[in-house]
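Quick heads-up: it's one chain on its own, the form predicted on its own, in structure tokens.
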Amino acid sequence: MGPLVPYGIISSEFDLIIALIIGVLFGAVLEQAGFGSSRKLAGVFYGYDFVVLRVFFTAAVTAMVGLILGNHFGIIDMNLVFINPTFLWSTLVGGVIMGFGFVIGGFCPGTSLAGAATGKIDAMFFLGGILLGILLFAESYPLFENLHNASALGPIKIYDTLGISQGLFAFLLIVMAIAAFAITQRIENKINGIQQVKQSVLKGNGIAAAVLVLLGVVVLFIPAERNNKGSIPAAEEISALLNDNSRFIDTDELAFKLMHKEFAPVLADIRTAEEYNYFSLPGAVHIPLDEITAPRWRAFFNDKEEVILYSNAGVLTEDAYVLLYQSGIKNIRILEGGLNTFFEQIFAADNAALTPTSPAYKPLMDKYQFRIKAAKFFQGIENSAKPSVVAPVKPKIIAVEGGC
């Protein structure tokens, strides 16, 4: 449902409801189209009826211009868009399989639905095969392992593959679908014996493709992202913005501030909600890594003077704080080496190699001395001790799957 559920508009349980309803409209909507007849599905294969490529194309550029709309103007965030990924070699294998079903069925799993719910007896049977085509499947999964997972590539898009923008993919698309739309018509007026076509029609279809191509124009020229993440220079940026160690605090620093309440900062914990609950920080919130970029946690971020980030390692902190940084939450700092390091210098001080005849003696010794001391002041609070900041109560975030 778009943005509804991530942004906390509409609960996951009442998406459900709404998903049935558009499921059945949609649904009567195929059946009103001709869908649930083989015949017309079928037409594709033999030129005399094209309305399910139109269909198709219609759905792609339309779906497509409001996804490139709605990120633009902030209504949709891709980032909690789910993009199903792609296995190079199943979906070959699969296309090939559905496509040959397509044209010995008539159907495809939509479309079969929609027959089989108006009683077309051919459709029942292709949605008994499709079940019973699912069930040999799962049974002899470990046989077609291998193929199903072969030649991962993740959740990757076609313009990225290409080398080309986001926008002249789009403008490419649209042009292509307006050109199969003039030769398919062609085709089936052929097919079909119909010598001379009514103005009307002609000057509603010119009408059509102007609004296509004027679309096409318009979303050529928005960016992908408006920060141009994607950049060059934003890749410079970045690179200038890992160089740079002033966004670390250190384990001294931050035990040290944390052991005295008047320099308390905010802490954000990014580890798993296991991790977090067998031990944390004091005053540590807990803020998953998926869900760093959140709307919910925007105006968390956004009202502290600074956000201590920290995991295990440094790795996942880094990754957090770039998502941050390019969400513009520029008040962000590390905990250098995360709790790894913070363990081994406060619980594991060691202080074998200082000598009093050592000229760094006196610095070192006192480092190791507040680190004993630290070490018991954190010994002594408990692991479940409540955050001193309070986390925004609203409802988390889902990430939304989905696919046809």
Contents of the next structure:
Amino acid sequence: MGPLVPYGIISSEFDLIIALIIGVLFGAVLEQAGFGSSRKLAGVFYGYDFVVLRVFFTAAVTAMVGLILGNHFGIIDMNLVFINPTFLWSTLVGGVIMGFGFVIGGFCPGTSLAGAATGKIDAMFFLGGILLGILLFAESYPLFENLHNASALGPIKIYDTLGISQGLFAFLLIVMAIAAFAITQRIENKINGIQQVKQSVLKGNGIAAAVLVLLGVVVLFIPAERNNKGSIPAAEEISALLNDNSRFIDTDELAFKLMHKEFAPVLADIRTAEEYNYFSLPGAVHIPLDEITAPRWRAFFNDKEEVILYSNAGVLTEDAYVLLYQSGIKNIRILEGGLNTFFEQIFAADNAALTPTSPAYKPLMDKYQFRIKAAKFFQGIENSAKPSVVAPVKPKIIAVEGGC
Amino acid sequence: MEKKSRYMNSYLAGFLLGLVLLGAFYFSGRGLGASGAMKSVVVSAVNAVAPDHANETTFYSKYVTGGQKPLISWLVFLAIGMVIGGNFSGIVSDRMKFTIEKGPRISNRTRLIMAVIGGMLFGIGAQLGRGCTSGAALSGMAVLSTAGFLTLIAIFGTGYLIAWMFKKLWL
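Take the protein just shown as the form predicted on its own and give its structure as the form predicted in complex with its partner chain.
In what comes next, the whole complex appears, and the chain from above leads the way.
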């Protein structure tokens, strides 16, 4: 199941080597396509060479269809793939500035690398210009900051923005690409004075278009989200589940586990990010309730012998427990009464009332002494509400940051 | 015509580029990008020359605080690979040559000045728009992000609208 590095199937140490290899292929393909040449690139704006449009659209459609099919058949988990977020105004204004840069400079950053690598001096100057531009942006960032962060819409999808299904959008994009290929080819031929197009070329183009339309029809019928929920248990099963007290872990057992390294529990904090950042138990991973069944966490749960969920009062954890159980994850227990009960019991003033008066109270005596110890242990933790004593463990499975 | 045919068929090149992009998604969970590496170069250079300034400035500080090394990053390695791959491809296809490409009506000097100005605009635009043609537009389109399509439309829409103004540079 991909993506391999974020999923931990390939160690992240190899990620840079993968980047290098992919970079070599990327650079080679750009150069082979003719993207090292500013004259070919600028041709797209003047109609004498539409290579940019052909390569660009073919690549986008190929990758889009590959990702839709890969996600559908469980080969790649799109929840772990970086989706660039939309910041409406900075995206548009940035794009307009880049449009000027493209026409005036004749390159874009990726193509200028391919150009510079083959000795194009104009590409090298363009690269120098990029560095200057970034420096200028960085030094005057306070001027741009508001615009840069305005209307943050998150990683939204184009088909949602347009209010149509993913399949329909993909299909329409493919049809548009074919139409664009055909029209621009005509314009290009006209401008370059090519009268006769070889019959074999026409035939080849026809076959390619047919294959693309076929792919478009396939993706048209693929739903956006793969349904990977397990079978849903019947109501009786859930009620039986909630009558079974073995799902709980109590204050003393959790305290014991936290106090002894060799029993260190795997903890999942299902509260809001704000609460988690303010205080969390040592080593807890933050998995908010609304994304607890998201595929990105599946490997996390599957890897562990047992995961202990906690919330403030223990109510949310019941929901989380049922949701996880329904999705087939059963190696979980929940902290009874949540953090509130946990700290109440540990620091209870009436622990003193547990003071035994006769030997019959031996178990209570032990409990008392344990709680006294635990109170001391957790005193430090609670006092240092932010940040928690042991830095919360960052989940290993996390979608990568940033694109270009 | 002879020279032109030496480039790969555009559709084949596009298909291969799509596969490379898929590879990036499949292995590393991210798309391709080029301007990110250049940002790392700028941040590292500023940090080397004026570390105090880098730590105090909003833009740089998030990349350099806590001893981060912005040059040891995915996008920088990708860019290094791109230069190697482009160079290799140029050698194989016999296209290695120090030249300045330009329209017939301008001097080399004008072309180089325009290249620097264009580069600067692209550098600013790519920072503001969170990615360039490859990182924001191409990779964004592949994952069907709204940002990807908006970036595409903004870059090429602007390009077509203003192309007549800069006709002299290319035709």
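C-alpha atoms forming the largest set that superposes within 1.5 Å between two forms make up the rigid core. Note that the structure is a prediction, hence the values are computed from the model and not measured. Positions refer to the first chain, counted from 1.
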Query raised in the report: Core aligned, does the CA of Gly216 move at least 2 Å between these two forms?
Result: no
